[in-house]
Amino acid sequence: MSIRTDLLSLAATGIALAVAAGAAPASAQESVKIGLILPMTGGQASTGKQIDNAVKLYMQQKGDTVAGRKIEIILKDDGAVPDNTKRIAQELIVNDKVNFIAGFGVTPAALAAAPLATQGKIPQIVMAAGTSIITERSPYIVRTSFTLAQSSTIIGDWAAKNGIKKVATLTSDYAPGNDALNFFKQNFTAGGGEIVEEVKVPLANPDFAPFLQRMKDAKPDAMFVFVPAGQGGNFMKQFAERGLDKSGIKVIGPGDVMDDDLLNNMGDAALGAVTAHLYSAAHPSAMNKEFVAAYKKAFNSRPGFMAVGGYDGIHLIYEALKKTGGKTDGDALIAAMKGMKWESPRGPISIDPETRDIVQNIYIRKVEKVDGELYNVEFATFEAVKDSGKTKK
C-alpha cells in the first residue's frame, strides 16, 4: 500500500512539475537581467556613481519594462579592480544568468570580461573605458562612451592651430591615457607643435605635485593633461597650489580633467582650461537641458559625461531589445544595435555597424563662469567623428 501511495506521490509530482514547465511561458515572461558592473567605491567612484544615476533616471522616465519583458539590474561594485571584474561578469553569467554585462568604469576592467562576453555570447555594453582596442576584444562588445582618440586628435589639431607651440604632456600611466598622449602627440607635431616635457603618473592614488614642478619648469606654453574621470578635482587642486594657474601655462586635454560633475569644486584655476569633449553639461540643447534638469531634481547634482555614456547604454539596451521583440539572443541582440543612430543628451550618436564604436560629435570648449558656476562652455563642433584608433590601422 506504501509503494503504491509513492507511486502516485511521484506521478502526481511528475504533473504538476511538467504543468508548471509548461505553464511557464503562458505566464509572464522571465525578466531581463542586465549585470551593472561598476566602480562604486575607490579612486573610479564617481564613474561609478554617475551611470548608476543615469541607469535609474532612464528607467524612472521610461519604465522597467520593454516588449513585454521586465527590466532587471543587479548592480556589483568592482572597484575598478580587472580580477574582481572578471570574477563577478562570470558570476553574473553563470549564476545569475544576466542577459547583458554593462558598465566597466576603466579599459583594464572592460578588457577582462570580454572573453566572458565571447564564451557566453552575452552582450558587453561599455559605458565608460574609452581604449579604442575594446571593441576588438570580443564581436559582443558594443560602446556608448567614447575613444580617447576621438578627443585627442581634436585638441591636438586644435592647439597646433591656435598658437600653441610648446605642450608638456601629463597622462596616467595606463591604456587610455597611452592612448590619449600617443594621437594628440601625432596630431600636434603633424601641425608643427613641440612636446617639452612627457611625463605619466600612476593611475592609482597619484600625486601630482612632483610631476607638475618638472611641467612648470619646462616652461611650456600649456599642458596637455589626462587622467580619468574623478581625478580632476585632485589634479586642478595641486595645479593651483603649485602655481601653475598664475604661470600662463594652460590646460588642455580630452574632457576627461574637467568632467562636468567635479567641476564647480575646482575654483577659478580651472577658468580659460580648453578641453575636446564629447559632452557638456552646458549643450545648448532641449534635450540636454531636460537631462540636465531631471538629473539635478533625482540626485542633487550636475551630470557628466560619464552619467551620459549609462544614459545611451540603457537607451541601446530598450531599443535592441524592441527590435528582437523582448527575445534575449545575444547575436539577434548584437545585429539590432549594429548601425542604430538616435539623439542623445549630447547630440546625434550612432553605433557604427562595422566596429560596433560610437560615433559622435566632438565640441571644443573652454571653462567659464555661468551664472556663478563653472561650465564647459562649447565654441566649435566637429559632427560625426568616428575612432582613428581603429580606421587608421
Ligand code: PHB
Given for the second form:
Amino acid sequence: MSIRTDLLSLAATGIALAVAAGAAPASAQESVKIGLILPMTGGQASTGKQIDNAVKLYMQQKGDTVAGRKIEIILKDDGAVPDNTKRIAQELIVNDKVNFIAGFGVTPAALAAAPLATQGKIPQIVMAAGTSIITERSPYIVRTSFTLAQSSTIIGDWAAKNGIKKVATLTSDYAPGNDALNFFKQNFTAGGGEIVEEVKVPLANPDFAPFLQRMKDAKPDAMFVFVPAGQGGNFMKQFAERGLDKSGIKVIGPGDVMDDDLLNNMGDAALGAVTAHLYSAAHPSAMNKEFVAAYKKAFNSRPGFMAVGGYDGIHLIYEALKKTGGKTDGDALIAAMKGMKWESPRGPISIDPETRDIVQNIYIRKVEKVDGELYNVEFATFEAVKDSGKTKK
Ligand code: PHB
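I would like to compare: after the form predicted alone, may I see the structure of the form predicted in complex with ligand PHB?
Let us now look at the entire complex, which starts with that chain.
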C-alpha cells in the first residue's frame, strides 16, 4: 500500500466519522437550553435566589435529562431592570439559541421580554411576576406564579365579612400593587367596607416611616399591604418601630408581605396578620413537608412562594418536553402545557388552557407561633381559583 492510499483512506475515515456524528439524531446531541433570567442582585434578589434554588433542587431530585435530552440552565442576572431583561433575553435567544426563557422576578421584566417570546416563538415561563395582564402580552407566555387578583379579591371579601369596616391601604406604586389595590377595593367595598386612607410607596428602597404615621393617624381597623417579595421584613420592622403593632391596627393583604422566606425574622409584630395567598411553608400536605425539608437541607433556609413558582415552572418545562418527546418546537410545547394539571407543594394546580395562566387554591392564613417559629397557618381554602383580572373581551 502506498503512502498516498493510506492518507486517502485516513481522510475517508475522518469524513465518515464526521458524517456519522452529523447524522446522529439531534436529540442525542444537543441539550435543551433554558435561559433563566432573574434578579440575583438588588432589591428583588431574594426572589432570584429562591427560584434559582428551587430549580436546582428540582433538577437534583429528577435528574438533568428529559426525553433523552440534557437540560442546560443558563442563569442571567437582570437586577429586575426591564432594559436588562430585554437585552439579556435577546442575547439568549439569538446567540445561545435557548429553547425557553424563564424566571422574571417583576412584572416590568416579564413585559419587556414578551415581544421577544412572540417573535422567536419561544415559550416564556413566568415564575414570579403577578400582574394579570402579563399572559395577554404573548401567546407564548405561561405562568406558574400567581396573580394579585387571585389573592386580593379573596382577602377583600374576608375582611368585609369579618368585622373589618375601615381599611387604610399601603401598596407598592407599580402594576402589581395597583392590581392588588383595585381588586381588594372592589370586593371590600362591595361587601360594605370603607377605604379611609390610600398611600402608594415607591418600589425601589421604600422608606415606609412617613406613610406609617399617616396610617396610624387614620385609625383604621386594618391596614391592607402589598409590597413585593423581599420587602416584608423591612416593612414589619418599621411597622413595629412606629408602634403600629400596639395600636390594634391589623395587617391584612395578599401574602407577599408575609413571605415565609422572611417571616421568621419579623418578630412578634407579625403575629395575627391575616393574608390570602397561594403558598405557606406550613401547608400540611405530605408533598410540601418533603419539599420544605429538602429545601432546608440543601439551602439552610425556608422556601417561600417564589421558590414554589420556580419549582413548578421547571416541572412544567420537564413535563411539556416529555409530551413532545423532547421536541422543542415552541407551538408544540405551549400546546403541551395548556390544561396540564399536577400536585405542587402548594396544593393542586393547573394551567388554564384558555389563558395559559395558573389555576390554584388560595388559602387564608394567620401568622402564629408553631414550635417557637412563625408560620402562616392556613385556616380556609378557596379551591381552583382562576385569575379574574384579565381584560374583559
Ligand atoms: C411583580 O412585580 O409582578 C411582583 C413581584 C413580587 C411579588 C408580587 C408581584 O411578590
